[in-house]
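Here's a solo chain for you in structure tokens, the form predicted alone.
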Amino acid sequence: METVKKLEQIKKEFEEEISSCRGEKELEDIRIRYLGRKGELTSVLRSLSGLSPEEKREVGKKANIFKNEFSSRIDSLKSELEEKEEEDTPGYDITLPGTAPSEGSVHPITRVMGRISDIFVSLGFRIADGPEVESEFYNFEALNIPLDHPSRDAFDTFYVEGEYLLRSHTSNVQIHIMQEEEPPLQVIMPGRVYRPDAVDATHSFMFHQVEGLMVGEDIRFSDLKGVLSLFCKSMFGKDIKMRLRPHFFPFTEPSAEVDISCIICGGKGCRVCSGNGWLEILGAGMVNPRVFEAVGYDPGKYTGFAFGMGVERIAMLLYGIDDIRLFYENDIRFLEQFR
């Protein structure tokens, strides 16, 4: 029958065109050509009224089968073309100006702690670390801090449970090291410490320290002064002046506070140094013989010195920062200044 042959020819042409189709516009043209209101297959279906009943059944059945096949092939190819287009097209407009990612930097506290450590390492010290949750023995008793000392009051120390507490200085590491090793020792101990201070522009309940310890035979106060003098000049500049003032610490005897000439006014007197030309930066002294006895050292044979400084204090002086809280607020406007 001529109509059946025509259907077969339509299917052959459709297969050829759909196989070579490479775009959505071309596919839409194929759909209109074969399935549109005036399409090839639609025209055949409209001509059924002029056929005999037998031809009508045969042609109608075949035409509907082809119509479903054509629609299925078109829909399938359309999905493939859309997926390919999504893969080939970036999910952003490449013509728009780029957005630079945020640039990170080393936190000023980490930067200063690293600088302090580098100076002492260059002087022959090694770096040691220890627990932040400590017993009263390591935090107090071995450091010659008696039970009636104010710092052992619950209001002046973060007690965790029983005799355990958050260390109030990194001196606890000194005790661990001296228990485990024999002199000579030359160690620094950087780390976090905790004291229940009211937070204000110069105080925080958590801050950072770097402490140092040197123990050996015939270690003298002049050795301490020489080491700290080299540190101050390396940290603040070769023209800096240093002085030591008598002070009291339970774990050192004799003890001293260490000052440097004001790095702002050069010692002439300004608001930063309260007009006296000096800035306090650390405490130091010769290790108390009772500390040696607590760790099993012979105080008749060994002597040594210890020192400790607040990292935030040093950083505030170096960078001209007047509020310690700025270090902990994570304000990007503050932190981005230290790139």
Given for the second form:
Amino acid sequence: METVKKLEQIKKEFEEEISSCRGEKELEDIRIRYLGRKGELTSVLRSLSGLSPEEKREVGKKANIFKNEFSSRIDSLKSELEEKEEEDTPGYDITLPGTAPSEGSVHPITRVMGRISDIFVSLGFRIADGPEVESEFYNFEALNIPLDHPSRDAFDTFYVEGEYLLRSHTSNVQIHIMQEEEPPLQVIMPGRVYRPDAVDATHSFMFHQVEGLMVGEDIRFSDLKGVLSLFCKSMFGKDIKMRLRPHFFPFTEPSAEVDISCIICGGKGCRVCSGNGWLEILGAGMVNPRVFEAVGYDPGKYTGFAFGMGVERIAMLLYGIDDIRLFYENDIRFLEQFR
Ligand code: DAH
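Having seen the form predicted alone, I'd like the form predicted in complex with 3,4-dihydroxyphenylalanine now, please.
Below: every chain and molecule of the assembly, starting with the one above.
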């Protein structure tokens, strides 16, 4: 029964090897070692001829059982290993570059408002906010624009309900600030404004302004000029020239429109400045004593200046944009240029 013992020994070794087997290559080696043409089990089967008939039957039977057992163990381990390999392999190529998430950018109007604000903040102004839905008092009356005055036409307005309207300029915030606080004041007031204008390349029913106000005991026209000229140089470049043209605004006296030398042609005259070399960028003046009276300030004690500028206009000049509608269309091809 030597051979039977040998068979048992082979089986024991096979069991040990198969239970420590971890890879397909190793498994194939085991298969060859036990079931291959010159394998352990095969050579036992080959040697059957030299045995007694009784032994032959017993050994033959056992060897065949082992052979089937070995090969089914090998097959099942093989499919187990294959499955595991599939699980470990990702269904994609990990060496490919990833898809970058699309990055947003600051809207050009927000960006320009930020730059304007930074300049005034560096000059000691603070930033304030005010309502967009406003009463006639704040948008008109307190700013010395009486109901029947033709200057109201210049600030054509969307009415909401009764005496409420969408503010037609940011000047309303001046009134709120002055009602709530005493001078000295140095404030800028950025925000949205609304006018029922037909939309075209230079008009929109909604746009942005930055209002400014400085009030104190000895604020002069020269302070207005100094602050605005510093602003223009910081915003448009140190070689920019500024000029003040007399104008009329009900809330300031005297009033001026402020021009800068054309940032495209440097003042020689081009399409952007309509050939005259200057670009109008804001309105300004010394606060009208009537406005001080409306908020309860003593006009004999305080003086001040105010100004208001359109943000879209400045952004269009800075970036060379020729159609205001581009700001509101949310077209990524336009917006992604402002990074
Ligand atoms: N509110 C004026 C407008 O919308 C702009 C303006 C002009 C504001 C002169 C001012 C100012 O504060 O003093 O056209």
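Positions refer to the first chain, counted from 1. The shown structure was predicted, so the numbers you read here are calculated from the model rather than taken from an experiment. Take the two forms, find the largest set of C-alpha atoms that superpose within 1.5 Å, and that set is the rigid core.
**Q** On a rigid core superposition, would L279 pass a 2 Å threshold for CA movement between the two forms?
**A** No, the C-alpha position differs by under 2 Å between the two forms.
**Q** Inspect the rigid-core superposition and answer whether the C-alpha of E24 shifts by 2 angstroms or more between the two forms.
**A** Indeed, E24 is displaced by 2 Å or more.
**Q** With both forms fit on the core, has F327 moved 2 Å or more by CA between the two forms?
**A** Moves: no, less than 2 Å.
**Q** Enter the rigid core superposed C-alpha shift of T99 between the two forms, rounded to one decimal in Å.
**A** Its alpha carbon moves by 3.1 Å.
**Q** Could the core-superposed CA displacement of I10 between the two forms be given in angstrom, to one decimal?
**A** Displacement of the alpha carbon, after core fit: 22.9 Å.
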